[in-house]
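For reference, the chain that follows is the form predicted alone, supplied as structure tokens.
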Amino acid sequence: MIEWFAYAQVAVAVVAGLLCLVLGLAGRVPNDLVLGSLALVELLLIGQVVTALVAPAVGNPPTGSLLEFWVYLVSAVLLPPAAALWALIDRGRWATVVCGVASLAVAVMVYRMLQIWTVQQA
């Protein structure tokens, strides 16, 4: 797993989450900026899936539990589309807050996946 890519994912997810939280708490309904930030987080997660599939084949196996890693990754991949769907259905200010919380949860999951891949011993 590439560390700088994971840290970039965490940074993007935190910025997107804070942006959505601020907009939601300011009373703004979900707009293109909110959905675009979720889309960017999701694109980076798709890159994470590809990296997780390719890394063991090129000699970079995980050092922690594969089951825990993939549960985090699948959960993280499902969160942004679920939040975006909620935002498209509800169109209220709290949907924007939900998008922010989902992005921040993805940031925590990606950081945990990085720890599982590089630090933990099986």
Contents of the next structure:
Amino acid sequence: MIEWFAYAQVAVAVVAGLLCLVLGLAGRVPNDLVLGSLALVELLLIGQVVTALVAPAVGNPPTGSLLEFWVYLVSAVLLPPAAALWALIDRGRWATVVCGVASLAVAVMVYRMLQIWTVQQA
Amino acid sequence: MNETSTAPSDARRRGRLSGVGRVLVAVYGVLALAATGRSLVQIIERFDEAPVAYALSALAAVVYILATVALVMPGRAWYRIAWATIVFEFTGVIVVGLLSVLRPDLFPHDTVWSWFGRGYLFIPLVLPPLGMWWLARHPVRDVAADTAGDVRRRRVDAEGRA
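Now show me the form predicted together with its partner chain; what you just gave was the form predicted alone.
Time for the whole complex; same chain goes first.
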């Protein structure tokens, strides 16, 4: 895991999450901005998957449990598509809030993944 | 616009799964996913270290999944299951939370409920009261009565036409 990339990803997911929460509570139904922010969060997560596959091979192994790391990463990768699917089916203001919740959950999970990679002792 | 015109019929048809209740279901789903993932890791990697704590984590995870499903599913039976699972969670987080603070030696290993769910941003402590409030505001007999009413109306319509 690359530290600055993880922090940037947490920042993007927090901003995307808060944006969706505000838009949803203001009564907006899911629009391109909401789905676009989810897509950006997902794109960065896929970048994280590639990083996590390559990093151990180039001398950047995790200090903690690789299994726990991957459980978090796979769960996080599933969240934005699930929220987007919800938004496409539901199309109400609360679907926008759900998208925000998903992005904030991704932020927490990426932060936890960084801890597992750099702080946690196996 | 579209939303306001469909919201009332949606609310009647879907009962518990309307409005802010959808957010509740989503948060329950995420918590169920998190608890399941973590307990899987604990059981695969080091179950022998703390079988009781990790078995408790797994039980909690299963109950969170059941609660999520029960909140979504219609009908009286699922409504009861939703109440039972949410009360179970609330009891769990209070009892295990208190014990982990007062007698830390009993819970040397983290569970989802240790320190009132501190490892999960206290969501396990906040969510059950919200769930109970939501269930109390949306008693199932309204939905059942609505459905029965619809069926009766439809039958009357059919007879009237015949």
